[in-house]
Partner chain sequence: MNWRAVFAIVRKDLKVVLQNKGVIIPIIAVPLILFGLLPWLSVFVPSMVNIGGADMEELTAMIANMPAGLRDELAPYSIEQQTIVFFLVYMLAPMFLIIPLMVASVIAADSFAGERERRTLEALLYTPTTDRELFIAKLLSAWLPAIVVALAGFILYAVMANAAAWPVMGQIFFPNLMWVVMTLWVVPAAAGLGLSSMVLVSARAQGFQDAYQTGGMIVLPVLLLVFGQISGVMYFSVWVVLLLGLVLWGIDAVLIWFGSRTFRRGRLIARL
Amino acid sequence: MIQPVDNVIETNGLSKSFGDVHALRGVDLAVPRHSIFGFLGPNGAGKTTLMKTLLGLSRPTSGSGTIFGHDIVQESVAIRERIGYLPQQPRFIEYLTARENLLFAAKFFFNGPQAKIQERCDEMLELVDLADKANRPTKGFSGGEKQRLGIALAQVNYPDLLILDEPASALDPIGRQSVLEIMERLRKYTTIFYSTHILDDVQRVSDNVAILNHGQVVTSGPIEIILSGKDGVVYTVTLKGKADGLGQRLSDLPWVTHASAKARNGSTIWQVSVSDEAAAEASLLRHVLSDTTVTVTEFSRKKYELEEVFMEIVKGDGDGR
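What is the structure of this single chain, taken in the form predicted alone?
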């Protein structure tokens, strides 16, 4: 019996060139099983090229990659049997209903008993909240409804990996929210690898993130680590009153690595970087309040937004060459 690998997707130095254009430059990725992995980058970063290479639609110039432990070049047929794929703009036979489109596709891709095809299609329509529109021609579907139907089609063969290319890029906020909710429902059934440039979506649903710029992965890992920022754990303390000597007292604490202050609207805002989160959580506020001449109006751990981290990483990466 073949034992399952911990990572569904692994690449090592994967590169793809089109003449003098280097679309992918030594991409190293590891996508854990049953995770939602957000793959993001600015337009032209190489996201779609990577997806095509993983799917066996484009051969890498150099490097290697595996999906389910199978080589993406030599064993692409075996890989595709276990993958569901949603292109950025899914197409359907517009005069057919949603159910008819699913049934048509399922006859090619569904791996279960043929007698179960109808049941599986109804299950997928329920999953993506289209059961009440199952008998409508897809010609009249909204963009969000088409994306949801595309996910149902991609999921019809019980895939072990779902690859989504910009699944919510052209949708309004309600359509985007609906697609994200479906992705979260699917987490327990499959691994989801999706590309996007909508940073709020990534921050909401992703377990792991990789940022691609100019064909290179500039950072990758669990999203909570990415969002911790380059300064690590930082606490914000807002004070009223004169805090003479507070900077020195904070610097004397062995787990404080940096402390800085700025004045704003009659208050002083301290940013305190720490190396020991548990110690800071237990003692930092007590050390500040030991000065009875000050009043603490706010105390919190600094939270980074993905957009802030993304812009800092991408701009810091320069042209990637």
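Positions refer to the first chain, counted from 1. Rigid core: the largest C-alpha set superposing within 1.5 Å between the two forms. Fair warning: this is a prediction, and the values are worked out from it, not measured in the lab. Compared with the form predicted in complex with its partner chain:
- When two forms of a protein are overlaid on their rigid core, residues whose CA moves 2 Å or more are considered shifted, and G245 is one of them between the two forms.
- In the core-superposed comparison between the two forms, the C-alpha atom of S35 has shifted by less than 2 angstroms.
- Once the rigid core is overlaid between the two forms, P222 does not reach a Cα shift of 2 Å, moving by less than that.
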The other form holds:
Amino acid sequence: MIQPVDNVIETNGLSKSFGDVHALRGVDLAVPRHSIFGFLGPNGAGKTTLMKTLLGLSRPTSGSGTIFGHDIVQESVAIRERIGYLPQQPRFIEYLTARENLLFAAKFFFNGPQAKIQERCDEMLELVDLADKANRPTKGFSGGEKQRLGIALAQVNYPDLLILDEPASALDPIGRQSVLEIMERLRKYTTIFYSTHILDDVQRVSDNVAILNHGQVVTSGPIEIILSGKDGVVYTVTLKGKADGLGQRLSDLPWVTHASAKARNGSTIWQVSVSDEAAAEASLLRHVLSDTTVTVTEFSRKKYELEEVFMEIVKGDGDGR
Amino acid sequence: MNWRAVFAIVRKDLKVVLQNKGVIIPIIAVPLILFGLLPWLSVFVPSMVNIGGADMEELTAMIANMPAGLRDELAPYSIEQQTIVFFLVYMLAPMFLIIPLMVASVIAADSFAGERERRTLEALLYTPTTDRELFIAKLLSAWLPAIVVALAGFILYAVMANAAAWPVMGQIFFPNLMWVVMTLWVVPAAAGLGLSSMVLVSARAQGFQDAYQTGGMIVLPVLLLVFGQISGVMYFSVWVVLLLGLVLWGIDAVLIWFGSRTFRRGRLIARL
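Starting from the form predicted alone, produce the coordinates for the form predicted in complex with its partner chain.
In what comes next, the whole complex appears, and the chain from above leads the way.
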């Protein structure tokens, strides 16, 4: 029996307009429990609007959404109790130290003894590598330190869902690396839903991806499916030497749907789309090597880069307009 | 109502206020000048009049123009004592209301407009609190310290007024019933007026300074009360003070109702 997918976030036709500006247009989203869900889109695509709508800070114009089964409009307080949120540019009370900021955030969630709350705050400071700066006012914190403290704040209530709005986009490579490592550490405790336009980060840590453009989800699913591309399975064959008639011979094979070649650095790179993966694995290379005048220097199943997929989808969707 | 969260916000706001010199200096300096210094200056009035070559006739004439109720209140005292009681008990009474008004409005300006300006309000909007809890927390953040400062000012004034006037009065004459009623009934309402007007001003202000300058006009009606008392149009009897409190509480209720309508997460987040 197939178990139904347990989704933390579900939206149905969620739309939000500001006058004539349609920030979200019928967004359907399903975020599986315990996934790291990368929410991609160019600037102005509607990512932050969607996050604020999910948090109950902005009412949808139409459509609906639930988080943990709670309605995002009617039960936003119950939702925020189980969520940790990191805004795009986290701000802290500058006079307070990192620990005092954490203690303040913790007071919204915990009623227990002060020692236990302190313990949780220390645990969070350790998690984000800020234990040595715990007693410093946040006024002098760098961008990376602020971002890490923001994650600690978002995580202080043991959230079942962590929503991060562009957690690494304003950071240098070291800061980015450190934020991604923290996200990977948190993976076992919580579901992470985060927005970004840094595609490398998504490819590195995400299990699932949705791409938003002009307020619409243009593609969504497990990252390996997204990266397999819309052309199905594609093999790449790099050859040296002349290969007259190879294109025709490949096209004649019943399981080859498309074959194209381009020259690069004295080699020819063939991309062969196939409909039968097993047949291709068994005999594609043999068919190529049947021409004894050519040498095969590389043969592999094509791996798409997320950037490639993203650009293709976003451009195909109207070139950002 | 999540009171734990409400008081967490109140404590945090107070902590921030204590760190902000632009807020804390007027909160300390104004009561010190009004209640620490003025009693000592006021007791010199009779002697200054004499030094000026005049006699007490002018002061006597002024008191004679006061409403009958006030004249009855002053009747048991000698003419020198009457001058002191008139200044310290009645003339400065409306000025006392400046303290809760000023403290509440300066903290409210910081708490509403200032926090929005620093963008730290945003973090509060993501907390698991309702709009009403956030609004109540913000009101209490300004209202409670205003009451505490006014009470401290009242005690300071009581000590200073009796000490300064002792050589002339020879007895503890302050506070009278009117001051007790004013402190317990009108001061909280005046603090409410300061903060509720600032809530409305802050909704449109660009930042702390803008809100504070615009909201500062709320002390103008207090000056009218001072002039009303000097000119003899009215005086702060117990009944006047009770009525004043009632009017202020009514205005507070209306302003807070309007203020609560502007304090919605959706609206606030859109302005950040």
